[in-house]
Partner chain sequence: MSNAVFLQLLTGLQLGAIYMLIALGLTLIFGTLGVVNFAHGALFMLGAYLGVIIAGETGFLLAILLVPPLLFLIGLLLERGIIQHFYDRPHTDQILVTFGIAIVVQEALKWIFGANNIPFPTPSWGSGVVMLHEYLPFLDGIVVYPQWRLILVVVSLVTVLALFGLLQFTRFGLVVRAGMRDSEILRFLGINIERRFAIVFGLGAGIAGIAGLFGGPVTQVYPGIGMAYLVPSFLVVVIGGMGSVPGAVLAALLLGMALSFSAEYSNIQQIIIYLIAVIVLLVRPRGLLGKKGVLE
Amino acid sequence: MSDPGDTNALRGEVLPVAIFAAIALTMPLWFPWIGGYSGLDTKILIFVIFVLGFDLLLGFTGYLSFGHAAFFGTSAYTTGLTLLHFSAEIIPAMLMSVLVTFVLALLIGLLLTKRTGIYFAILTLAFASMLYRAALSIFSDWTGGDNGLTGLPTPVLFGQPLHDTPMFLLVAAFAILGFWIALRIARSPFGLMLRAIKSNQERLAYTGVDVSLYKLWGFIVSGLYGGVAGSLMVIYEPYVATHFLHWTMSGEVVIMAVIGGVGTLIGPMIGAGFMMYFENVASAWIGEQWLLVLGLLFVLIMMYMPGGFMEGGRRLRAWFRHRRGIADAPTPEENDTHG
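Please write out the structure of this chain alone, matching the form predicted on its own.
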């Protein structure tokens, strides 16, 4: 007889990760059928990692950051500089990027996690904007200024150049691992504390819990996801664009999370796929007005499905169950016969 705890673990973690792994690893096979092209699948999975970390912050603690580009962009520049000046091997570049992102998230988190609401959101935007301006001015000799960081060598892993399928598999492995870790966090005591902070952090503090410490670690973990995504973006495309630090990058990840369904982990991943597909494939069908259409879709989703695509899925399932219930219900004639 199976243990109910094992069954719940299977349904809660193993099954979602297995389904996601199957979808991610087979993308090169089915993605071209819907108009996708080689390379876009890799970018989608990179943004899946980015938005997973963002959802751990916004969806679990309720802290809205408009400055997550700071982690993505800083990590991207660190990876680029390490590849350019130290070694083309990706392992030291990624380790250095994670270390720099950790320190940056720690410093920003110590300063900002004591703020809440709009003050926290605006301050994260301010920090990211300062880093963006610094990259274009006082650090321009290192970052390449407006031109971005160019001339990077082809990244290698154990001496083997990373292109096409090996690069895709590397990013897919990180995305699957990132999803599994996010699920583990969501179901851990740490994840429960983050949700409690979102629910009522004052009441939680009255019980003796060090709320600031949990908020800080939640912020750091979220930032590290952005750092890994930024590093992988430069390994995939050996060039660091200035917009990696721009506020629009932060805005994109906010839209991805909100349009998919904040706090669900799966929803933001769907949102990332939708946004990247819309921006790179559907825009070619729509033409120059694709941003207007995207804005309209965003408004309609927020007005009629504030829970994003995940709410749409729940409504659809409820509708099918309702229809099936009506179809299975006995007719008055059947009731009379049975009576």
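Switching forms now, from the form predicted on its own to the form predicted in complex with its partner chain, please provide the structure.
Left out here are the partners and the other molecules; the chain alone remains.
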């Protein structure tokens, strides 16, 4: 698609990935300055991976999933069980988790991707609820039921226990790779198909494209991001909480993506950072009601700024440009229409 040396490729992929990598890798240096504690940076990057996958689905195909916790949680349990019963090495655990997530996404996708948006949202929520219920009842012998999966060994990579910095670097590597792949997808013919599904899937179907196949693959890729995130979560903190499968986990990733700006990839990543920061740091001065404040913010954004923080940024830029004088810039809105 792109020639080597294409400046477009530089602007489109290399530069954003480089900037993100710089921000992510230096996080342990600057994050404590704004009140973040050590370890929260790792968690934020895990959720960055999760929300990138969510945005590939909602932002590109327009399909709203309320059950992404199914992937995060199932993968977390798989990682936990593999660490517990097979080996404390993380590579088999992660491979196993990705495999299980793939099969799960394939099954749910086959059942649901022929559905329209509303059915899809409700049924993904239902599927995730079923898995949550099943983990607490039918599978409680394996999952530890209400207590979650405890007593996991310290995860190791080639025999080296993963702590602080190596752990952070591992997660950061996955986040940077995840962002790069997401950008590649966004700019690929596959990504174009996903966007076409969002704008008008009937018309796409009339041109002879197998729409449901693209939807299915979009759903699977999105789920795999959730699976990687869930697996890393357990490697980071060797414990599987039942709420990894709960609808609140799906809700969190929805909130992150929406307040950041759906469909922009960068926005949801900012949203993930914002929400985790809000939950863990800002809650100290807001108090127990941080989620209430976040909920209000969410409703206000839906009403007045549906493009989230990214739209806010664009509006602010347009406003500054407007103030600088209309005389030297007769068509100031030109560049802003491209999302």
